[in-house]
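This document opens with one chain alone, in structure tokens, the form predicted on its own.
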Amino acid sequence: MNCAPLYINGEFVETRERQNVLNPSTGKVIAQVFLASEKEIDLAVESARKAFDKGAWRGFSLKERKAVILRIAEGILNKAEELARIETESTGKPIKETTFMDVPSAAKTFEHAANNLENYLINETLAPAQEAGAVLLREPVGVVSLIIPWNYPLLIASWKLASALAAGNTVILKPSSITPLTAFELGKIIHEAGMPPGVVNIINASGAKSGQILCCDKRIDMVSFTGSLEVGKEILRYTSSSVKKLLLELGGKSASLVFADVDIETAVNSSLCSVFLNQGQMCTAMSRILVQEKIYDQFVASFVSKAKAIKLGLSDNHETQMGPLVTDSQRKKIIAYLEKAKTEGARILCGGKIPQDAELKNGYFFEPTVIGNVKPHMHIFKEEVFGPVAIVGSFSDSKEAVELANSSDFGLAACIWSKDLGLAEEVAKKINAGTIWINTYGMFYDQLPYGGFKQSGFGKELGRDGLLEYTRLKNIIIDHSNEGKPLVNYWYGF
């Protein structure tokens, strides 16, 4: 059976321990990945440190850096079909999504970072006073730990890698041990692109074993993490021991506000996508759909009818609209949330069960689920379920809509559906979330920053702001006093 090696200091490394990778559609083992011990983790950190301090990468010009990153983008496109297949087999997301969304978007992220790094990394020359000048330098932070979740393993790895490398850093990439395969395929592409040894290191290890090392080690200057709130809090605690820079994206409980003037069919179809794409395993899933009272019954009837019609199937089938959840434990977590919601008075309008289709019996499938009669105090209204579960509630006016949208500890994203763009823009200003979509969902652009507020974390991915997260700003002040004698020279009167 194929076993993916680690990638450390420009070499593919095999270890004693191995880990199985399962296909969520079938529950069968599809590959193995070598596991890093503390020895290999330490080697990866040391390799990244040496590559940054003494390696060739630091001396690359921006044009040379750009050329390597563009070759990575080209390599992704050259292996697009293979990457899409591997991502589908290991995550369970439908092949249509990996083929047309994840893989091309990953390549475009590297392309954008490469083509814009010279514009983003501009040093500034200032004259703050008559006798002084200053130069503001954008420098790489240094060695960066990139810790990736299981729901978008290739795409989020690309988001972080593209910005970190464009800024000139060296990295240790740690994918989720549930879905590590495309990260190691990306390592092959990076190797073939001519990246100097030690600049990119990719390890596979349990979070418990590697997390503390990758967050506490003084040789590491920054941690960029996307994942759960619980793990994010642990990372905050770990990084406090060495006071390093931190970027956190910790999920959400996003609200979609549907006003009465919308075209209902458009709003329903779009809302289905906003919560059931990738089986609802998205940080930006619009899991709280709030509809203005005037059209609530009509919206719910259509939404439930279409949710029931979503085609579940094996993820490699091009006709499949929704695949399995990533693990059986994730499915059990969702069932537990639904049971608690029912005891609190919520009502399941459709779904809420494991499908009985014989073809799906070995996978981790779960029906698209719609819940009504949910109140703001309920756990399922406030907490991230991370599965194909949509809450449909109502509001009377824009004031109540904003109050309900903001009644969450998270602040990642939101949607607003209305033909009145003036109203929509005013509502958007009042919603406490980092990304607001008006009359659309999920439009990510490499030019625009992405990141949340409150318990959703801090820092940005993508765009100029996302790339600059991986830099530090140095201020060099130059005295231009007459005859080279500044005021400080006379302070003691000598």
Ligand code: NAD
Second form
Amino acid sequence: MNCAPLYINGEFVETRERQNVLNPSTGKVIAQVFLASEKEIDLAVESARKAFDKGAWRGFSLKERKAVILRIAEGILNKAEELARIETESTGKPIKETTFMDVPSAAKTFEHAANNLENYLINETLAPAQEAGAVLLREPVGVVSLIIPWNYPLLIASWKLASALAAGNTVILKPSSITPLTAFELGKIIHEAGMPPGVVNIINASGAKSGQILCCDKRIDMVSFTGSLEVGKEILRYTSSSVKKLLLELGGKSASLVFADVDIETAVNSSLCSVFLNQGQMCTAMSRILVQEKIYDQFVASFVSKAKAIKLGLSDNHETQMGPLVTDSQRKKIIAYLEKAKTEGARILCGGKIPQDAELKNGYFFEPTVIGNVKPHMHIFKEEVFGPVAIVGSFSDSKEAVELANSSDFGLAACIWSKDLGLAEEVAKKINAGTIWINTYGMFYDQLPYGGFKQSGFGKELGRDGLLEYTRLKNIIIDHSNEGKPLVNYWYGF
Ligand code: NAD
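Output the structure of the form predicted together with nicotinamide-adenine-dinucleotide (NAD); the preceding block shows the form predicted on its own.
Whole complex next, starting from this chain.
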């Protein structure tokens, strides 16, 4: 069976231990990946450190950096079909999503970072006073650990790698060991693009084993983490031990506010997509759909009937609209949430079960589920379920809509559906979330920063701000006083 090697210091490394990767549609082993022991994790850190301090990468001009990163984008496009297939087989995401979203978006992110790094990495020359000049230098931070989750393995790896590399850093990438395959494919593409050895290192290891070294070790300057709130808190503790720069992109419990003046079918169709895409395993899933009272019944009737019609199927089938959850344990977690919600008084309006079709029986499928009668104090209203589960509720006016949207510890994203753009913008300003979509959902643009507020984390991915996260600003002050004698020269009267 094919076993993917690690990528350390420009070499493909095999280790003693192997780990299976499953296809969530069938529960079958599709590949193996070598597991890094402490020795390989240490080698990866050391190689990134050396490549930053002594390697050729620091000497690359911005133009040369741009050229390598553009070749990575090209490499992704050349292997687009294969990458989409591997991502689908290992995550369970329908092939339509990986083909038309994940893979082309990953290539575009590298392209954008490459084409804009010269515009974004601007050094400034200032004259703060008559006797002084200053240069503000945008430098790479150094060695960055990139730790990513299983729900968008290729895309999130690309977001982080593109910005970190465009800014001139060296990195250790650790994909989730549930879905590591496309990260290692990306490693091959990066190698073929001519990246100097040690600039990109990719390891496969459990978080428990690698977390401490990737987040505490003094050879590492920054950690960029995307994942759950629980692990995010652990990472905060780790990085505090050696005071590292940290970018945290955590979970969400986002609200979609549907006002009564909308075209109901547009809002229903779009809301289905906003919560059920990728089986609801999206950090920005609009898992709380709040509808203005006047259209609540009509909206919910249509939403439930269309949710029931979503076509579950094997993820490699182009007709499939919803694939399996990523693991059986993720499915069990969702079932436990639903049981708790029922005991708290919520009502399942559709779904809530494992489908019985013979074709799906070995995979981790779960029906698209809509829950009503949910109150803000319930667990299901507050916590991230991370599956195909939508809560529907109502609001009377925009004040109540904002209060409900903000009654969450998270602050990742929100949607507003209304023909009244003035009202929608006013509401958007009052919502505590980092990204607000008005009359659309899920549109990410490489030019625009993305990142959460509150317990959804801090820092930005994408755009100029996302790239600048991976830089540090150095201030060089130069004295220009008369005859080279600065004020401090006279201080002691000598
Ligand atoms: P997770 O937190 O369990 O794991 C994320 C990564 O952290 C994995 O690579 C894992 O191996 C690693 N990890 C686990 N324990 C660790 C430790 N102690 N130290 C260091 N690393 C450790 O998350 P997940 O289940 O893979 O992904 C789902 C979560 O990710 C959801 O909460 C989702 O909202 C969040 N997410 C957020 C965004 C965003 O942009 N805000 C995007 C995608 C996913």
